[in-house]
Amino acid sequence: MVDSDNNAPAAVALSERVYWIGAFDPDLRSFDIILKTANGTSYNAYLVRGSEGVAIIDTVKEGFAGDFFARLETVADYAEIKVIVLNHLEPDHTGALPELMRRAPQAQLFISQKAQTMLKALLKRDKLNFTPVLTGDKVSLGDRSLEFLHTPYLHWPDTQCTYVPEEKTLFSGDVFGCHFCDTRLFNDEAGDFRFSFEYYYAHIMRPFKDYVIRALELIEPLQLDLIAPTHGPILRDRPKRYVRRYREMSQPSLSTDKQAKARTLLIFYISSYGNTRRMAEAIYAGVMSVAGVRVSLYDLEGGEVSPFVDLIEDADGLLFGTPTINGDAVKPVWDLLSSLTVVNLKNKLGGVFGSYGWSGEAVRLVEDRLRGLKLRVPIQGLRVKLIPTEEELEQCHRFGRELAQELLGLREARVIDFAELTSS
């Protein structure tokens, strides 16, 4: 990684025509706020040399541009650069782009269709010369070529991959990457990064499993000798293992446990004097009265958040029961809800209930949060003042029964708007 003669950063050959020209950041300890990075990361950028020109694929974070340009200059002149490809426009991959465009003004920039508005916002220029590409588009470098694969949301909407068939090499952007800084660079030489690989998937890719599966449909047929991600070790030893692992992690973990054709509904509650608990139990019984729904009841006071997140990812419906304390829902409910950004909740069924003493804001606040997380909330939340009466417990039973019917498509759909909510 360093030229032993002058101690300057040097490019690393991945083949006779492909080089790593990225940078190491061993001191990084958190990324995008939500990820911890125990030993830093790398910003991987690459150079591909063809008989008719050079392509640069991705750059590095702005503060590491010096290493990037120093490595680039060990294997190419700026006048040779014909193509710049950005597989993902996040600043850790585009920080050196403005200066690269200044040094190689003749180079044509290729980005995904979805990256166009982001590029303008990033560079703050109205007049930009770039070419948007989709799956199947190609660029020739003479005896090497670049083929683009549209792989949105892995992990931004603009994400794409670039394949060089003559090298059997996939430049995968953030896909198959991880935050693991190791100057040995290759997966068969670096330390054990399995935890980092799966941790990265869990926080970056997991909310977009449907998109991961669509991307794998494009990637799995490729002949692969090497996968070159934008973070972490370069995968040259059995790279298809990592493709298969992505496939495994993107499958519903509970699919084989579900009863045939049953829909799953989880009820989470917490109760200070047992009133919200009595409501939860009555709702649970109401759901149980409808065949075809597999319902489970959980007291948040007795569980850890992490296993619940795994359950929620595979569930079809979620109910939350919370008392109102000081005009708000209680902390364990908010803790669970704030942990759900790593899973896809879109169009899951949602519902809220709870006992209250004075004002009862908690149910409305949690309902609003569920909508913000893109759940459907088809039935107005159920609130009971203090101790539920027998009549109110029967109302809870009906609430559970109607939600079960909604989950099975047996009830006419109705979504409550916010005005109706606030008037209750």
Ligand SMILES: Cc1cc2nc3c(=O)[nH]c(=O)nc-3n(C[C@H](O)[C@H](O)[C@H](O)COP(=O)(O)O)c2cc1C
Given for the second form:
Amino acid sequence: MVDSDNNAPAAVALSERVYWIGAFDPDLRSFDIILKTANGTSYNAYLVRGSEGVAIIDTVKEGFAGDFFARLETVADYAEIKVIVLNHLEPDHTGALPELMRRAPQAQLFISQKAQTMLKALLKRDKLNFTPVLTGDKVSLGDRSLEFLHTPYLHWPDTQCTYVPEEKTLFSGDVFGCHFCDTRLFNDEAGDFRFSFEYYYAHIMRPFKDYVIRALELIEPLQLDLIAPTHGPILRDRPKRYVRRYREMSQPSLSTDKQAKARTLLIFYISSYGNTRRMAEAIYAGVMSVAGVRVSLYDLEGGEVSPFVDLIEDADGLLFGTPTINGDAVKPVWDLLSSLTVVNLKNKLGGVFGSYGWSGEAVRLVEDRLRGLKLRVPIQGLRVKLIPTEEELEQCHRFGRELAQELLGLREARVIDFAELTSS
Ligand SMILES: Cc1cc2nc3c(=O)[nH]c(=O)nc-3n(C[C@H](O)[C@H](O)[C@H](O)COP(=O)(O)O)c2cc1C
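The form predicted together with the ligand is what I want next, because the block you gave corresponds to the form predicted alone; please supply it.
Up next: the whole complex, starting with the chain shown before.
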């Protein structure tokens, strides 16, 4: 249904005035390195025709520009294009932009305020004719109009959505999108893409849940007959269901649990001969001695990474215990840490401990990684040489207590001696 009998790409009408002019990429198997794409993806671009001009909303990845221009030409002349909207500047939606600007030099670009420097970097030009916009800004095409919604970080800093009130249509950029290539194009005709929708959210939107919620505050009040994202099926059958699903997926999972009111601290450890484990247990007891902190202890040898990631997202503090093996922390610890890019860790409390034999690099290496992930690590990591003594276990207990107090904001600032700094 998408292309005519002779297979020439043609635009698809979403209404009398709105057309899909995107491209299909069925052979793609991974996207942005981090996402699998079991049946490829689509780069959705759109055309809106008003009584006083045409708007193009987003373009396609560079290699697919031929299909995009061919589809565009079936419904408009380049001279009619008054407006080009870029909902964000990622290359898969701006690949055809330079050529589109060459073919329609009269068109005015509309980008979000945050996209200005990025646009210059993308096009490598200083003199550019563009209008930066924020929520509430509008542009008229005569009997159709475009209203902009500032929805930053979904998933690029410069992201915005564009609403056409006369069509009750939201051009949502990557929000509500997914990698699912289906020429049937609409959600009520395409194959089952539920998995792709949720998978896309989990890998692309999840780190920005707070921003998702802010965007939903703008999107939920809109009258919506259609949501037109930049990837995957166009949502015309009960589009608000997808908005509600975003709301559900962005809520903290423990929000109804009364225990969620306590501060939560998770201790993950791994241990070959039980030395780091003894430290973990003493630290655990130390945390438990402070009321108001809900502490949990997990041996990484007995757990899968993904449920731990869910726990970590909701926790206030994270401790990692690792021995030093061959000059490094051990793989299960790195595997967990490398899976945390999908959640927001900023300002969570972090701490590290571990047993070692002679060089003991692991604790410092993991501390550096935690800081790189934007955790705060206010208490220096604790290392014990081989088997912890009773005294060292006491030290572990104090370490746990101090971290719990830190989590509750009860820890007094310590004056650090200069000699202490130079000796470490
Ligand atoms: C294969 C192997 C390699 C090790 N490499 C190091 C090392 O590079 N540096 C170090 O300080 N300790 C090293 N150790 C010593 C361990 O860190 C030490 O035995 C520690 O107490 C083990 O703690 P665990 O019982 O919690 O696993 C190594 C131990 C093994 C078995």
